[in-house]
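As a starting point, one isolated chain is supplied in structure tokens, in the form predicted alone.
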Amino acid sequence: MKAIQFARFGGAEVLEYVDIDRPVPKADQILIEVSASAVNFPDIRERSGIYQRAETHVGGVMLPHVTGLQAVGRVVQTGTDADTSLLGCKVVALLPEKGGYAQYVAAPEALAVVLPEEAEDNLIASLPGQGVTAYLALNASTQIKPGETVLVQGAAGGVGSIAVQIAKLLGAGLVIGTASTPEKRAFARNLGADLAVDYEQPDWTDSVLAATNGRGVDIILESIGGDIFEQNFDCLSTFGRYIVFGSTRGPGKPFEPRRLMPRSQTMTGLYMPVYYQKPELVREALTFLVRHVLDGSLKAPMSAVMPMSETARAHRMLEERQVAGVIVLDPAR
């Protein structure tokens, strides 16, 4: 089968379009003939070797490696303990062992959800990694309550664009998104953000405070890090919940937990792969996402469909922030 593989760490140039053996499903797995997969920022971190660093606490990557943490396709084989009735079914799956950049991938049955035939493969393929993270941030790391205010950092990105919509679907009263360009801020507003602000401006927190009558927001979803991490506290309300799920600008300075005490604030870290240990929550999230995409109440974050053979170009586009949303890969090309 065709796949995108890297045998050394580095820039996008290390990604190679190669022929490798088709995987054999383990006892609890299903084998999927992939019709669509997608590029996620963690794929870039794997490729560049960041996860080999002890301070990331991820555990590293064995080389050569096929990355890709999500896929849509049809079940063509089941492991000895998997449900044989899934044969021939169209599914969406998350992939703890990665491998989504390929024409076939093995996935745990517990992390796959059957799709109706009318589901559009490319749209659904853009959802899992980012959508499940967004759902868990608002339903596991915290429980959003109707009427609460939410600040979504990076609201034009894969996770952020879905989080804006999920917050609205779950009854948020005010959703504020941040993005670095006018085009991305317009994108966030089109998805349902009530206000979009430029976090590159030194007074961006004043805009958030003005929109909340000085109170600040109840929930912050943070994926940027660096100076933004610290600035978020200027607009987090008393009893506010701060959810950290990424750090595209780096982890920043050490944090003193006792600073949360005076206003009874909380901080929670979210690393989506940890939830593979709770597959029922992952399946709940996938089911929610698929249902709302199919009924039209949630817009999938797909920005482009590219041939899998051009994955290196897709990585460069994501690294250079040239896209608002998710790049889907077509394994047939």
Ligand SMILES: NC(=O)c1ccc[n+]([C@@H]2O[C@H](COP(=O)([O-])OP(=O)(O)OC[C@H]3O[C@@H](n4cnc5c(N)ncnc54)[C@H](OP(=O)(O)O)[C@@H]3O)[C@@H](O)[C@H]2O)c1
Second form
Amino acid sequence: MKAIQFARFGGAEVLEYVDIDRPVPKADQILIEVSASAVNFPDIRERSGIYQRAETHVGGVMLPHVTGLQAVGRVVQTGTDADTSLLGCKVVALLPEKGGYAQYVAAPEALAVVLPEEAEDNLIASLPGQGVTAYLALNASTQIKPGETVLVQGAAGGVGSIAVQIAKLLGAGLVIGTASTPEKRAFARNLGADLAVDYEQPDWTDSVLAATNGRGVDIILESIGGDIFEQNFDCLSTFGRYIVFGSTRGPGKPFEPRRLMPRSQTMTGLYMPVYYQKPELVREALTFLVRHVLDGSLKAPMSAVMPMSETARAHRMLEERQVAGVIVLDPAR
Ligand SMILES: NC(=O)c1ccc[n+]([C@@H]2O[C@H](COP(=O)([O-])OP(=O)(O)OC[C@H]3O[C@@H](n4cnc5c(N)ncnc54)[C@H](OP(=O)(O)O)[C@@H]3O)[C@@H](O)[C@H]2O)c1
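Next up, can you give the form predicted together with the ligand of this protein, since the form predicted alone came first?
Up next: the whole complex, starting with the chain shown before.
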């Protein structure tokens, strides 16, 4: 089968379009013939070798490696303990062992959800990693309550664009997104953000305070890092919840936990793969996402469909911040 593999860590150039053997499903797995997969920012961090470092070791990588943490496709084989009635079904799955950048991938049955035939494969493929992260941030890391105000950092990104919409679906009051360009801010507003702020401006937190009558937001979904990590505190309310799940610009300065005391704030870390230990919650999230895309209340954030053979270009586009939403990969090309 065709796959995108890397045999060393580095820039997008290490991604190679190769022929490798099909995976063999383990007892609790299903083998999926992939019709669509997608690129996540963590794929780039994996490719760069960041996850190999001691301080960011969140599941090291063995080389050579096929990354890709999500896929849509049809079940063509089941492991000895997996449900044979899944054979032939269209599914969406998360992939703890990765491998989504390929024409076939093995996935735990427990992390797959059967799709109705009318579901559009490319649209659904833009949801899993990004959408489950966003769902867990608002339903597990914290429980958003109706009317609460939310700041979504990087609101035009994969996770951010779904988080804006999930916040609204769950009854949020004001939802504020941040993004770097007018086009991306318009994109975030089109998804339902009430306000989109340019966080490249040094005084961006003033806009958030102004929109919340000086109070700050109840919840911040933070994935940017760098200076933004600290600046967030300027617009987090008393009792505010700070959910940290990424550091696209690097981790920033060390954090002093007593910083949370004066205003009784809470900080919670989120690493989506940890929730593979709670497959029922992952499936709940996937089911929520698919249901809302099918009933039209959630816009799948697919920005483009690219041939899988051009995955290196897709990675570069993400790294150069040229993407609003999620790039979907077509494994047939
Ligand atoms: N903890 C977890 O389990 C988990 C799961 C999934 C993702 N993540 C993390 O969540 C973040 C978002 O992931 P994603 O897949 O949604 O990524 P994405 O689609 O690339 O979105 C990231 C957004 O970050 C913004 N950004 C700000 N500074 C950037 C920089 N220096 N380089 C690149 N982008 C920058 C970009 O928006 P602007 O250009 O508008 O600034 C972009 O839209 C990443 O940090 C990722 O590692 C964590």
